[in-house]
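To begin, one chain is listed below as structure tokens, in the form predicted alone.
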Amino acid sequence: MAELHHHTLPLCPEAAASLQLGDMVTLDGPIVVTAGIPTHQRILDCIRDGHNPPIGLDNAAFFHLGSYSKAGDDGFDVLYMNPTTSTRFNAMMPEIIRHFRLRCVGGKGGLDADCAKALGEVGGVYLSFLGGGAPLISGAIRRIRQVAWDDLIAHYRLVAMEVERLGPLTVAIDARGNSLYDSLAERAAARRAEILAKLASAREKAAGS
């Protein structure tokens, strides 16, 4: 049965390994967010050039969260956050996951099999955010720690922040590389023939009535 867990970041390997598919999680502590493909490309450039990115990502919680932000004299203020589709970053994430040994990745829509394999290798998990849950997610922000790559639009910048009670988030890929998305797809495929047969039967009955 799925359980609700609360963890403080950075997530230790034992805590990540204890999470099961479908479990719900709330988080306290530091996270790093971005919604930009250019941001991911810059992170890959750092890896391949042997440089550290401006915000440390080792063992981090790295989330695909878009934000509406305001930069002013008082600093950078995130007015709201919402998950963006992680599958947009499928091609980039395996290298990022392995290099930084990311302990938590998250967003909406999941990641593909190559990303799940990378998470299994480093003992990391993918956490699915509630789509349209901006008030709940934004309410967890406590402070902005650092903003990098200011030349990008605010939505794409790399932002480190502190959160409190972020979630609940669903464990959709576990630390062994098992994916809830894959198991749901397999169950749907298994039922497809049965559903199509019922629809065909219903159409025949309707046509004969």
Contents of the next structure:
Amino acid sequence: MAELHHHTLPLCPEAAASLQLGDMVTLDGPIVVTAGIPTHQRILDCIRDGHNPPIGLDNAAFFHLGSYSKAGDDGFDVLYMNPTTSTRFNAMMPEIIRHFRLRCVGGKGGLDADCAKALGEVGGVYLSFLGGGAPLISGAIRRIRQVAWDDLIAHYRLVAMEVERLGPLTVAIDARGNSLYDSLAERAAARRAEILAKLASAREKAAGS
Amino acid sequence: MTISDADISRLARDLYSWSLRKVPDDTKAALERARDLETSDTARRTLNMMLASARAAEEQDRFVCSDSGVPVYFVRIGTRARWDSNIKSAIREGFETLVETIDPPILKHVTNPLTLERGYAGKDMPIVTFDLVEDADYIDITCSPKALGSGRWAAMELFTFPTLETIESYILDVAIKAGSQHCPPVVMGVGIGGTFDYCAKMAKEATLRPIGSTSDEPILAAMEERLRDAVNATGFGPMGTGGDTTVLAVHVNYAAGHGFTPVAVCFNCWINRRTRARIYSDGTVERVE
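Starting from the form predicted alone above, please write out the structure of the form predicted together with its partner chain.
First the chain shown before, then all remaining chains and molecules of the complex.
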């Protein structure tokens, strides 16, 4: 049976390694979020130019979450946030994962095999958020620490915040690089012939009735 | 009395706002049924979280999803309706008013495909399609904002005199390609036949049908049922992390065509955004869903 865990960030290597595919986890602590391809490009530019990004990412929990940040009198506020599809960052994530040795990555829809391999190398996990979970996910925000690259539109900005009881999030790529997405896709491909045969027999039955 | 610009504009704004805050009742009921039947713990918990999120959005008047999508409206004008309105401009004004006034504000998702710049307005936005309803004395408007997560997996192929086997095999392959990505369990809409443009429209309209409704065409009613079971047998499950429920329903529309037969497939994610209302010639608004 899939287990429920609670962890405090930054996740230690042992805690990351203990998470099994299909387990669910809630998190407390600092996270960094963005939903922007241009943001990922800027992070890659920082790596290649030898600069630190404006928000530290070493061993961080870095999530593909779109957020509405708004400048107020006391700095930025985040009105809501929710996951975005991670796969569109596939090409950019392996370098980011390896460089910062990201301990947690997350969003929705998963990442590809190259990203899973990178996570396996650094002992990081991918956590699946509930898409359409804005009320629950936004409720975990406790404090906005920093909003960087605020020249970008709101959901592309790089936002650092503190969360409490964020989740439950589903462990979908484990710290050894095993991916639920890859295994489910392989299983669906393997089942395809059998599913088509069932469709054929259902068609025959319908035609005969 | 006639239907005015202000009536249409207000309704376009309200339909959009409602769609962001409420998962349709038939969809919540379908999620509950799926939850009760799921054999996987993770899938059952995920479906419960979906229901909790839908409930919280309604209770707290919050958005279910941060991706408020791009504005898409389907307008069906009753041939007996009386209006004095530039309906298309009025809908655009309604969306502009929504952007200026909605609380909380929506993010910039309208994207110029040539420059990738994002904003709240753009060429041909909102996307509005029109149709007529014979003998009706109302204008029927459906709003179904489209987000990236499920929008990007739609597909179409053109076949020549295809068998049902070819058609169904293609539909299954589109579902397998979408896999874990489109915030399942989804509603799948399929169009078969017509022409290239008409087929895509049929597929999209099929996603708007209430869950539990079946096609009037017996061949399609049986096809919808077996395709639902087929896609669920793939095992991608809620949020694509494994389970028995990948689709809540498969809806298929068809039209006669030439021997070249387009087959279009599209998806609406689990929050299944769609709101619909009728505005009568006397200005009365009846919210259908």
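Residue numbers count along the first chain shown, from 1. Note that the rigid core is defined as the largest set of C-alphas that superpose within 1.5 Å between two forms. None of the values given here were measured: they were computed from a predicted structure.
**Student:** Rigid-core fit: what Cα movement does residue 74 have between these two forms, in Å to one decimal?
**Tutor:** The shift comes out to 3.2 Å.
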